[in-house]
Structures are given as C-alpha cells and as structure tokens.
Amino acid sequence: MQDLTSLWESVLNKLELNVSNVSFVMWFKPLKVVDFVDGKKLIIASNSTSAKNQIMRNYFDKLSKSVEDVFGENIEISILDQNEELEYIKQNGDKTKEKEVEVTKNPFNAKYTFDNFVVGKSNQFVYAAARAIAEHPGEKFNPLFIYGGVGLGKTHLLHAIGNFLKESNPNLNVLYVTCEQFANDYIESLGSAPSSKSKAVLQFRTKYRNLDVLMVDDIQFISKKTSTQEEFFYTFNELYQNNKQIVITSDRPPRDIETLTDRLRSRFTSGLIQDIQSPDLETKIAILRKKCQIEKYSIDDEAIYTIAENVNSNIRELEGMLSKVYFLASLSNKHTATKEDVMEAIDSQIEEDKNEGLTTDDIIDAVCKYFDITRADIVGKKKSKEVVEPRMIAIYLIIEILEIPLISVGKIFGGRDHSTIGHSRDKIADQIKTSHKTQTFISEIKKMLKGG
C-alpha cells in the first residue's frame, strides 16, 4: 500500500523528464492529486480552466503515459479547474491525505483484444497468426515474428494474444516485456552483488525460461548489446526446445537487424515472419469508427473520411486526430465533430509540425536578426541591456521548443550554469504573463522561425 500524495509524486517526476522545463513549471508542477475513486479513476485538479484545457489540447497523452506507468493501464483521468475542485472536495471531502492505494497493474491492456483489432488488406495475415497462435501456443507459427513500422498495430497484437490467453487458458504462464525491460533485468542480475550474483542471475533465468508464452517487443533494440543476445540466444532455445510459445515483434525483418548475431537470425527466421503494413483508406475509416465506437465520440462521417484521407502516417496518430479533432468539438461545446473541427485540428498540427527539424541555431539565428545583433554578443559574457534580453529569449525558445535539458543549453551559452539558464527561462515565462511587448517579441520570432 503507497500514500496517494507520494504516488501523485512519482507521476510528476516522470512527467519532469518527458516535458520542457517550462511546459512542466507553468501546467503540471501546479497539480495536484484529489482522489483515486475505486482503483479505477484519478482525479486532479488544475489552478485554472486554462492550464486544464492547456493540458487536455497538448499533453493528455504524456500526463496518461505517466499516470499509467505508476498507477498501471485503463486509469481514467480527470482534471478538474478550481471551481470543479471545491465542488468535488464538498460533495466528497478531502480524500488525498488519508487514502492509501493499492497498485496491481495488468500486464495487458485491456483495450487491446482480437474483437477491437481492425482487419484488412494490411494486416489480415498477421491477424489470422497472431490468432492461430493464441488458440493454439507452441504448436502453429513458432516462433512467430512480426514486423513493421511505428504505430501499426504489432502491440496491439501482442495484447491481444496475451488477453485471449488470460481469459481462456488463465493457468498458462505468459509474460510481455519489451527488448530494453529483457535486457535490464538481465542487467540488473549481473550487477547484484557477488555474494547475491548466482541467485540473482538464477532467478532472471527461472523468470524467463519458465514460460509457456514468451511475447518480446521491439526486438531491434537487442542488436547492439552482445552479451544480452547470447542470454536471449539461451532462453530462446530453452523454450523453443520445450514446445512454449515465442512471439517476437521489431521495425524491421531479422535480416535487416545490424550487428544481430547469426545464430539469433537464424533462429528467427525458422517460424513465421509476417510483416505488418500501413492500412488503406476503407481500413483506415473502420478504424476510426471503431475509435468512435469504444470512446463513445459523436463524429460525423464527412469527418471520418477528412480524417482518413489526410493522415497517413500510422493508426496511432489516426487516433490521436480522432481526439484531438472531437476535443476541439467539446471545446465549443459541440455534440457531435464535424469536418470544420478536422481541419482546424489538421491545421494546428501543421503549425506544431513547422517546429520539426528546428535546431539551436536556427533559433539563435532568428533572435540575433531580429534584435540585430551578432551570434558572439548573444552566446558570449556581455552583459548589457541590449544583450542580456535577447540572450534570455533565446534560451526561453529553444528550451520551450526544442525541451532540451539546461545543462545543454548552458554549454550552447559560454558554458553557463543550469541555474543561470533556468533563471533566463522563468524570467521569460513571467514576462510573458504581464508584458505585451515580450509577448510581442516572442510571437514575431516564433513567426520567422515558421517562415511566416
């Protein structure tokens, strides 16, 4: 059992590490945890509607990768501005002192089944594998290997598999993990201590070769630690001479892994390879409305189809659209989305895009134009007026969009302290919030860096 407040606590170090700087002092440091209603739902409150609304646009789903990855997957979240607070708090009291939480997660994401996953021309299959697999582990397509690009479903599968297993064979020792989760706990067992070594490398090993289904994903990320594919090597055959399912997922076929060991590649390619590809238009609508159907988003078809004709990426960031498109809908208290809301979120995404493959220099190079002055003055020790405010915006910028580390930006800057760096960013950051013409200033480079 872990206090609610230290577990809140745990969610905002995570988030520290995957926001900028400022993003992470102006929305999230002001949060705060309210209740945890029945293990199921998290309830957090925000010090304005605007840092609510700022959060639910831009970061909802880095707050619930954070959340999920401390309180464990399927948590509701919801935050609440300060009148919803106070209201919350009288109706229910004050639950965040004294509740202890209980955290079990579930190593499989209920939203991940057979009956959610969409099939078609791309990936119907991989599918049917996937599912002769989970009916029958260890005797079709072992080991099976899946490949393809971000965002496409390979997961899901995993999931899936996993799910269908739990629920019609509950007695069959299953484990997920991902490539880096395998190799730190084997990094973890070499560097116990020599006293503990033996039992911790011989507990890493009954973990994993124990197994009845063995599910890796990302595989690729194995290519370049040596001495963790001579274990995998081990454990791979461990199960696979004792009939227990392999499943195995990566970007890319085995033959295009580099410095991938060729008795690893060898066993690979000895089951199933099944590529995954990205899905057509008619898959990419029942996606959506399957998306639809399982959030309960009212979205009309005009926008389905806007949706699906112009993001073609991966269904991942389909999704995501969907979100962002029918949360632009809420925003204006629309019941149901239509092709309007689509293009204005197709055309924030373009503006966020614009600031891709930004560098340090392409910001410094803006504000020295801007302010007319030289790249020596704004990285060197001059301290004058005409220097100093340039200099702090700049570093403002390029940790507000690019959300590199202060430590970085101090050495881009003469090697200056991480302190003074952060100093320069709030500074901004409170102009910002009372002085039109920082505001001013901010907004006109920001333009020139979109080439506006």
Second form
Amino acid sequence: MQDLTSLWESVLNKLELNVSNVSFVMWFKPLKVVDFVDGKKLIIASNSTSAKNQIMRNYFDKLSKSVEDVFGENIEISILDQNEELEYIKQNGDKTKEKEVEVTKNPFNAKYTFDNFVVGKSNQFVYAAARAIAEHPGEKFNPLFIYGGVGLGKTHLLHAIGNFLKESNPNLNVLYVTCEQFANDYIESLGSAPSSKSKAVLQFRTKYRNLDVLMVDDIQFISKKTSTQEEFFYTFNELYQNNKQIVITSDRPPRDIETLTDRLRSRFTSGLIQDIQSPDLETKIAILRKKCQIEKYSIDDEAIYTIAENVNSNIRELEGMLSKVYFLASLSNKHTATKEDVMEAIDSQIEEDKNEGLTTDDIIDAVCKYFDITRADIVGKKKSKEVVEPRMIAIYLIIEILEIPLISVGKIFGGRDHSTIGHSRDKIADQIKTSHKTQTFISEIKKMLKGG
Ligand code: ADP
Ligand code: MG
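Mind sharing the form predicted in complex with adenosine-5'-diphosphate (ADP)? What's above is the form predicted on its own.
Zooming out: every chain and molecule, the one shown earlier first.
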C-alpha cells in the first residue's frame, strides 16, 4: 500500500524526464491528484481550463504512459478544472490525505484479447497460430516466433494468449516478459552479494524453468552479452524438452537478428515462424470501428474512411489519430466526429511530424542564417551582443521545439553548464512576453524552420 500523493509524485517525476522544462513547469507541476476510484480511475485537477486543454491536446499520451508506469495498465484518467474539482470534493470529500492505494499491476492488459483483435488478410495466419497455442499450449507449434513491424499487434497477441489461458486454465503458470525484463531479472540475480548469489540465481531458475508458458516480447533487443543468451538458451531447452510452450516476438525474422548466437537462432527456427503485416484499408476500417465500439466513440463513416486512408504506418498511429479526432470533436461539443475533425487532426499531426524531423543542426543553421553569423560564433565563447542574443535564441528554440535536456544542449554549445543554458532559455522566454522584436525573431525563424 502506498499513499496517493506519493504515487502522483512518481508520475510527475517520470513526466519531468519526458517533456521540456517549460511545459513541465507550465502544465504539469500545477496538477494535483484528487482521487483514485476503484483501482481504475485516476482523477486529477488542473488550475486552469487552458492547462487542461493543453494537456489533453498535446500531452495526453505522455501523461497516460507515466500513469501506466506507476499505477498499472488501463487506468482511466480524468482531468478536472477548478469548478469541477470543487464540485467533486463537495460530493466525495477530500481523499488525498488518507487514501492508501494498492497497486497491483495485472500482468495482462484486459483490452488485449482475441475478441478485440480484428482479423484481416495481414494477420489471419498469425492470429490462427496464436489462437491454436492458447487452446493447446505446448502441443501445436513450439516455439511460435512472431515477427513484424512496430505497432502491428504482436504485444496484443501475447496478452491475448495470456488472457485466454488465465480464463480457461487458471492453474497454468504463464509468464509474459519483455526481453529486457528477462535480462534484467537475470543480471540482478547475478548481482547479489556473493553469499546469497547462488540462492538468487536458483530463484531465477525456479521462476523461469517451472513455467507452462513463457512469452518473450521483442527478442531483437537480446544483447550480445553471452551470459544472458546462455541463460536464455538453457531456459529455452528446459521448457522445450518438457513440452512447455514458448512464444517469441521480434521486429524481424531470426536470421536478421545480428546479436543472436547460432544455436539460439536454430532453436527459434525449429518451430513456426509467422509474420504479421501492415493492415489493408478494409482491415484498418474494421479496426477503427471496433475501437469506436470499445471506447464508445461516435464517429461517422466518412470520418473513419478518411482516417484509414491517411494513416498508413501502423495500428498504434491509427488509434492515436482516432483519439485525437474524437477529442477535437468533443472540444466543439459535437456528439459525432466528422471528416472536418479528421482534417484538423491530420493538420496538427503534420505540424508535430515536422517538428519531429528537425534536428539541433537545423535550428542552429536557421538562427545563423537569420542573424548572418557563423556556427563557430554561435556555439563559441564570444560575448559581443551580435552573437549573444542569437545564441540565446537558438538555445531557447532547441529546448522548446526539441525538448532536449539542458545538459545536452550545454554540450552542443561548447560545454556550457546546464544552469547557463537554463538561464538563456528563461531570458528569451521573458523577453517574448514583453519585446515585440524578440517575438518577431522567434516567429520568423520558426517560419524558416517550417520551410516557409
Ligand atoms: P506491436 O507489439 O506489434 O508493436 P501492439 O500489439 O502494441 O503492436 O499494437 C499496437 C496497438 O494496435 C495496440 O493498441 C493494439 O491493441 C492495436 N492493434 C494491433 N493489431 C490489432 C488488430 N488486429 N485489431 C485491433 N487492434 C489491434
Ligand atoms: Mg510490442
């Protein structure tokens, strides 16, 4: 059991690493935790409606991710403004003082089930294989090796197998780990003090070698470190020989994982290797419909079609776009989202993607060009006014646009320390509020960066 306020502090600590300093101070720091209801709904209060909207629009993913890391999966997040907060406390009392929270991370994500997995041409075989394994673990394909690009449903399928088995066969010992967790687990057992070392390793082995089903996600991250691979090799053999099911995923087939030792590669190749491909248009539409049904989103057909046509890369992005569209529609109090909302969401995505493509060099080059100075000057030690202001502007823009930590920015600017960098950033942030000249500099350089 932990108290709610300290859990919320851990969420903020995680967020602080993931957003720029300015955004953290402006949007996140003022947030307060209000309540945590039934172990699944987290209620937060913000001190202004604009902060609430900013977070919902631009940072919701980051917020959810940090909440998930601390509170577990499938937590619904609700942000209240001041009035809503007062109303809430009036009705429910102030919970933050006494509330103790039990955080039990359910190993399998309840949303990732076979029922919620839409089957189409791109994934029908892998679905069939995963299903067969869930129904007859250890008897069909062993190991099952699933590979395919990011966001195409590999993790979803592993959790679906887990959820299915938990339901149908609660006594089975089923474990899902990422490749990284396996490695950390092992290394930690080795790292124990010498006297307890063999005991820790023994515990590790008891945990992994007595499983009925072992699922390892993202095996491409297996390190070259031979001891970890060796341990995995023995774990694999032990389970395999006892007809225990092994399922592995990767972003590429075994032959393309360079770090893999030959003997593990040949083990992986001995079962069924099945790829998962990008969804076609029909499957994308079906996935969007399913998701709307699950989330109770109301979106018209034309809007769904437009999303499916415009998002090509992967299903996670498809879902991201859908949430954005729904959020935009709800801002204008529309009951049903339309194509108009999709177009707006796509535009704002394009803006974001543009920023993502930018590098520190692009920003430095643009600033140099704008002020007609050299790169050597801007990152160097000169203290004349002609270079000091452009330098501070470049620092400000790099931090604001790319959200890079102050220390790293300091390295780019000739090893300046982080407080100097922070000072430059703050100075420009202040000037923007009062000086028309600074505003113009910033907006014109931003225009240059956008290719305008
Ligand atoms: P991967 O592990 O391959 O990177 P994930 O399993 O995390 O991808 O899937 C990304 C998102 O897309 C998840 O939210 C998942 O539920 C969803 N998704 C992927 N494939 C499907 C599908 N066939 N039907 C419904 N949702 C899907
Ligand atoms: Mg995954």
